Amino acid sequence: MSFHDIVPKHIQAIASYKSENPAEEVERELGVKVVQLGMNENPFGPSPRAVEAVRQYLQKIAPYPDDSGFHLRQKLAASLKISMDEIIISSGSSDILAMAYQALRSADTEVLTGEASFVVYYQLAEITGMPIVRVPMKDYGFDLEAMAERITPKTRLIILANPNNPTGTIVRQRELDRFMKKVPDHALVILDEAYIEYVNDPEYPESLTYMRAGKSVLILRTFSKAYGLAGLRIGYGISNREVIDTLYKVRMAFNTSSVAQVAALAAWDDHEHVEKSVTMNRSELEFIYRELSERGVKYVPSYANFLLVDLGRPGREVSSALLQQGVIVRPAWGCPNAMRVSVGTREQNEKFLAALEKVL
C-alpha cells in the first residue's frame, strides 16, 4: 500500500495549486526583465513607517509572537469603534477563511458563492470536503437575487467578495441590505474586503453595520495590499464574539508572526501612504482604461488594483505568451476568456501594454 492509497478520495482529486515560479527565476529562465502584475500586490511598496518598525524591532524575534495580536487588535478596534474581542489576527484573510470552513463543516453542510470569484473559495471547499454552490455573476458581479434563491438549510457559509477578485466589480449597498434581510440565521455571511480601500463608490456598504444589528456575518480584511505587506501575511476578521471565539476554537497557535504585528501596527498609522498608493493606483487605472480602448481591448471597470480583461480567446493563452515577454499576469478564475492584470507603476504598465500589443 502506498501513501496516495490512504489518502481520502476528495482530496487526490484536488488539483495542486502551485504559483509561478519567483520573477528572478524566470528573468534567469527567459533572460529578459520581468515585470510582476499577476499578485495584485502593491507596487509602490510597504510604508517606510513599517520597514523602519521591523528594522527596530529584529533583535527581539526570539521570543514566540504575541498570540492574541493583543496590541493591534486593540488600535484596529478604538479605529472602528468596536470591542477588541469582535477582531481576531491572523496569518492573510485567507487563514481567517480556513477557520470558518474548519469551524462549520459538517457531513450536511453547503456553501454558497458565485462561480467566478477568489479560487480559495473553491479550494477549501475541495479541502474540507464540503459542496459548494457557484451561481452565475450577472455582469462580471454577484448575481445577489440568484443567489438568494438558492439558499437551503444545507448553507452554512455565503461568501461575497467586496471588491470581488477577479472581476473588479462591487456589491452597493442597497442590493446588499435586501440579501441579508433574506439570508437565514443559520448561514454565515462572509464579506472579504481584502481591497476595501481602494473603493471609491459612495454605494459601497458599510459592512460593520450588519454586525451592529446582530446579522451573523464575518468580514475580512487584511494588510496585504493597499498596505503593502504582503510578504509578511497579516490581515483580521471582525465579527461578532460568538463568531470569533468559535474561530479561536479552530485555529493555529501562534499563527501571525511578531514581526507581521509589528509592522502592521506601524503600517495602520500611515494613512499618508495608503492615500497615496490609492491615488496613484487610480491614476494608472485610468491611464490602463484609455490605452485599452484605444487598442480595442475589452476590460472591466475597477474597484481594486486589479482589472479583469476581456480577451475573447483563451486566457490562459494570452498569459502564457505575455510571460515569454517578461510579463506576469493571472488567467481569471471562473472567466475562461479573460485575464486578471494587476495596476503596476507606469513603467510597469507601458511594459505589460507593449507586450499585450505584440501578443494580440
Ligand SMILES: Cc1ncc(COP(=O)(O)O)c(C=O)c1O
The other form holds:
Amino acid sequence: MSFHDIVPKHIQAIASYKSENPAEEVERELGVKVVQLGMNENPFGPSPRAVEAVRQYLQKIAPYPDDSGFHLRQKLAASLKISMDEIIISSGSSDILAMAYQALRSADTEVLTGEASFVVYYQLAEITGMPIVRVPMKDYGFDLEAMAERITPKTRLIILANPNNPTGTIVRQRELDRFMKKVPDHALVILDEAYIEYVNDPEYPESLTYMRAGKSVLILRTFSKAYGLAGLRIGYGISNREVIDTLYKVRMAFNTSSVAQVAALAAWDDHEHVEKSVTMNRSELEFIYRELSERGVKYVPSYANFLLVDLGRPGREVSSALLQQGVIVRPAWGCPNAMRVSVGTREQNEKFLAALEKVL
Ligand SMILES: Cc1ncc(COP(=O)(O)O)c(C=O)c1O
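Now show me the form predicted in complex with the ligand; what you just gave was the form predicted alone.
Entire complex below, previous chain first.
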C-alpha cells in the first residue's frame, strides 16, 4: 500500500495548489523589474500607525498572543455597536471561511455561490468534500433570483462576496433584501465584505441589519485590503452568538498573532490611511478606465481595488504574456476570457497599461 492509497478520493482529486513564486524570485528569473498587480493588496502600503505600534511591540513577542483577541474585539464591538460575543477574529478572513465549512459539513450538505467568485470558496469545497453549486453570473454579478431557485433542503452555506472578486460588482440593498426573504433557516448566508471600505454606493447593503433582524448571516471583513495588513493575516467575522460559538469550536487555537492584533488595533483608528487609500484607489480606477477605453479594451466598472478586464480571449494566455513583460495579474476565476488586475500606484498602472498594449 502506498501513501496515495490512504488519501481519501476527494483529496486525491484536488489539483495541487501551490502558490506562485514571490515577485523577487520572478524578477530574478525574468531579469526584469516586476509589478505585482495580482493580489489585490494595498499599493499605498500599511497604515503608518500600525507600523509604529508593531515596532514598539516587538520586544514583547515571547508570550503567546491573547487567544481571545480581547482588545481588538472590544474595539470593533464598540465601533460597530454590537456585542463582543458577536465577533471572532481570525488569521485573515479566509480562516473564518474554513471554519464555516468545517463546522457545517456533513453528509448531504451543499454550498451555494456564483460561478465566478473568490477561489477559496471552491477550494474549500474540494478540501471538505462538500458539493458546491455554482450559479451562472448575470452581467458579471451574482444572479440572486437564479440562486434562490437553487436553494435545496441540503443547502447549508450561501456565499456572496460583496464586492465580488474577481468581477468587482456589488449586490445592492433591495435585491439582497428580496433574496434574504427567500433564504430558509437551514442555510447560513456568508456576506464576504473584504473590500467594503472601497465601496461608494448609497445602495450598498447595511449587512448588520440582517443580523439585528435575527437572520442567519455571517459577515466577513479583513485588515488585508484598505488597511494594508495582508502580510500579518488578520480579519474578523460578525454574527449572532450561536454562529460565533460554533466557529470557536472548530477554530485552531492561537490563530492570530499578537503582532497582528496590535497592528489591527492601531490600523482601525487610522482613518486617514484608509481614506487616503480609498481616494487614491478611486482616482487610479478612473485613470485605468479612461486608458482602457481609449485602447478599446472592455472592462467591468469596479467597486473594489481591482478590476476585471474582459479580453475576448483566454485570460490565462494574456496573463502569461504580461508576466513576461514583468507585470503580474491573475486570470479571472470563473471567467475564462478575462483577467483580474489590481489597482496600483500611478507608476504601476502605467507599466501595466504599457505592457498590455504590447501584448494585445
Ligand atoms: C472576496 C475575498 N474574500 C476574502 C479574501 C481573503 O482575505 P484575507 O484572508 O486576507 O482576509 C479575499 C482576498 O483576496 C477576497 O478577495
